[in-house]
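One chain is shown next in C-alpha cells, namely the form predicted alone.
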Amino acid sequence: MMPVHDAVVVGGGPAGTYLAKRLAEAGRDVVLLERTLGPHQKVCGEFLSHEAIFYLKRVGLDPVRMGAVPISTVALIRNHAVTSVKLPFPAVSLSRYRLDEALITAAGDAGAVVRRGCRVRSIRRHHNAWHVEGDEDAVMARDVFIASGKHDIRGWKRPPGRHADLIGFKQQFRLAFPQARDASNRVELFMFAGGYCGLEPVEGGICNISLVIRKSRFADLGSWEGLWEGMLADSPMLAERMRDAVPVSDRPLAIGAIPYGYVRTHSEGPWHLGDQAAVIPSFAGNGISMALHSAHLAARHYLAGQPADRFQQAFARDVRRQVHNATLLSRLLVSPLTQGLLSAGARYLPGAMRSVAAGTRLPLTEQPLVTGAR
C-alpha cells in the first residue's frame, strides 16, 4: 500500500524549497518534487531585495557569501535620457542557477525527501489524501503545495492576469570591460517599442538581460533576432552597453502568457505558493521576495493548524496592493504613448522612482495566528 506523507511540495524553486525546509525542520514528513535533474537557468531578473535577503538568512543562507552582487542603484533609460536613483533598501543580485540549488540542498539537508526529474502530470483528491502523479510514480500526502512557478499543472491552470499580453525572454552576456564596469552595482531598465528590458550583473562577471514585450509587437518583429535588432535600434544606450558583449548561451530562454497582475484569493484544497499565488511585473524586482514570503506564510499557517484557504486569503491581503500598483505601471512601460511621459516624470521627479520601489515592498512583521484544526 502506498504510504501517505504529511505533505508533498510540487516545484523546487524558492517557494517550494523554502517551504519544504521549514516543514521538514518542524518534523513533518515532506516530499519535494522537482521536474529538472540538476541546476538550470530560469526566466527571471534575479534581483533580491531586502525581504528576500531577510527570509534567506532565516533558513541559514547568506546571498553575499554565495557570491551575490550588491545592487545600490536603479536607472530608468529611454533613448539618451537617464534617471538614476539610489535604492531605498539593501539589495543584491544572484542567479537562480545558484540560488535554487542552495535552497534545494538545504531542504534535503533538513530532512525533506527530494525527488528530481519528476514532472507532475496530475493532482487529484483520493479519499482523504492527495494523489500526485508523475512520469513514473505517484506520491500520496495529506496536503499538497503547488509551487511550480510559471508552469501550470494540468487541471490547476491559473486564469489570465490583468496584464497578460506579454511574453518574456532572458539571455546572459559577458560585457566588455568598460561596459561591465559602468553597469556594476546597478539595475538598468531600458524602454523600447512595445516592451522594457532589465540589465543587471550577477555573480561570475556575467550580466543578465530579462525583457518583456507585447505579443503583437513580437509577432511584427518575427523572431528573437528581429526583436534584438529592434530593441538595440530603439535604445542606443543599451546598444552601447552590448558593444562587444559575448553571449553565454546560443539562444535565450523564453516564456509566454505571463499572467502579470494575477492574485489568487482562495484555495480549492491545495496550497498555492509563489507565482502560482500571485505574479508581479518583473520590473518591481519583487518576484523572489513574494515567493519566499508565500512559503514563510504557508509554513506558519500549516504548522498552526490553519486551512489552505486561510493562508491564501492572508497572502492575497499582503500582496494585492503591490501587485495592483506594479501592474498599472507595467502597462505604462510597454505603451509608446506613455513611455515618454514616464521618462520625463522620472527626470523631473526622481523621488517618484524611490516611492515606486518602496511602494512594492512586502510586510515583514508577523501577526499571531489563531490555531485550530485543519
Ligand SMILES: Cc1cc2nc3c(=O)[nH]c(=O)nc-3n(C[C@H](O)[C@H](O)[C@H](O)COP(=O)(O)OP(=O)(O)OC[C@H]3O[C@@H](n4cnc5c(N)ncnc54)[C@H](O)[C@@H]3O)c2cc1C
Given for the second form:
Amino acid sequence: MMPVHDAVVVGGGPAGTYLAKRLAEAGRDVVLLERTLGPHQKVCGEFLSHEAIFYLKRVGLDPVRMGAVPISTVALIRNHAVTSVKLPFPAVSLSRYRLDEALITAAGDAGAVVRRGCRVRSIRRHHNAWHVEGDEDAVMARDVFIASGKHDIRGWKRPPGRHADLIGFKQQFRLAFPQARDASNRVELFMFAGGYCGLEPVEGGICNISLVIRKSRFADLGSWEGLWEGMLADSPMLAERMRDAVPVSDRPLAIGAIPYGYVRTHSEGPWHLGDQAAVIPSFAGNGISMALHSAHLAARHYLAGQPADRFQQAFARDVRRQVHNATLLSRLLVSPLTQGLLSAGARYLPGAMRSVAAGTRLPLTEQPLVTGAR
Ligand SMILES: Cc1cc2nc3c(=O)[nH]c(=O)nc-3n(C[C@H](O)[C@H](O)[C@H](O)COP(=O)(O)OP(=O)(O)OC[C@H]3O[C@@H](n4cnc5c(N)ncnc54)[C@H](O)[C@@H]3O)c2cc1C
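Form predicted alone done, so how does the form predicted in complex with this ligand look?
Full complex below, order starting with the chain above.
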C-alpha cells in the first residue's frame, strides 16, 4: 500500500518551497515535487521587493548575504524621455537561479521530502486522499498544494485573466563597462511598441532583461531576433545600454499565455498558491512577494485546521486591489495610444510614480485568523 502523506506540494518555486518548509518545520509529513533536476533560470525580472525580503528573512534567507544587488531607483524610459524616482521602500535584485535553489534546499533541510525531476501530470481525489501522479512517480496525501507557477496542471487550468494577450521573455547579458556602471542599483523600464522591457543588474556583474509584448505585435515581428531589433529601434536608450553587451545564454527563455489580472477566489479542494492563485503584471515586481505571501497565509490556515477555501478567500482579499491596479496600468503601458501619456504623466508628476509603486504593495501586517492562529 502506498503511504498517505499529510501534504504534497506541486512545484518548487518560491510559493511551494516556502510552504513546504513551514509545514515541515511544524512537524508535518510533506512531499515536494519539482519537475526540474537542478538549478535553473526562470522568466522573471529578478526584482525582490521589501515584502519578498521580509518573507525570505522569516525563513532564514537573507538575499543580501546571498549576493543580491541593492536597488534604489526605478526609471521609466520612452524614446529619450527618462523619469527616475527613488523607490519608496528597500529592494534588491537576485537571480532566480540562486534564489529558487536556496529555497528548495531550505525546504529539504527543514524535513520536507524533495523529489526532483518529477513532472506532475494529474491530480485527482480518490477515497479521501489526493492522488498526484508524475511520469514515474505517484504520491498520495490528505492535502494537495498546487504551486506550479506559470504552468497549469491538466484538469486545473486557470482562466485567461483580464489582460491575457501578452507573452514574456528573459535573457541575461554582460554589459560593457560604462553601461554596466550606469545601470547599477536601478531598474529601468523601457517602453517599446506593444510592450515594455525591464533591465536590472543581478549578482556576478550580470544584467537581466525581461520583457512582455502583445502576442499580435510579436506575430508581426516574427521571431525573437525581429523583436530584439524592433525593440532597440523603438528605444534608442535601450540600444545604447545594450551596445557591446554579450548574451550569457544562446537563446532567451519564453513564456506564453500569462493570465495577468487573474485572482482565484475559491477552492474546490486543493490549495492554490503563488501564480496559481493570482497573477500580477510583471512591471510591479511583486509576483515573488505575492507567491511568498500566499504560502505564508496558506501555512497559517492549514496549521490552524482551516479549509483551503477559507485561505483562498483571504488571499484574494489581500491581493485583489493590487492586482487590479497593476493590471489597469499594464494595459496602458503596452498600448501605443497611452504610452506617451504615461511617460509625460511620470515626467510632470513623479510623485504619481511613487504612488503607483506604493499602490501595488502587499499588506504585511498579520491579521489574526478567525481561529486566532499565528
Ligand atoms: C516577464 C516577467 C517578469 C517578472 N518579473 C518579476 C520581478 O522582477 N519580480 C517579481 O517579484 N516577480 C516577477 N515576475 C513574476 C514571478 O516570476 C512569479 O510571480 C513567481 O515566480 C511566482 O512564483 P511561484 O512559486 O508561484 O511559481 P514559479 O516561480 O513559476 O515556480 C513554479 C515551479 O513549479 C515547477 N513546476 C511547474 N509545473 C510543474 C509540474 N507539472 N510538476 C512539477 N513541478 C512543476 C516549475 O519548474 C517551478 O519551479 C515576473 C514574471 C514575468 C512573466
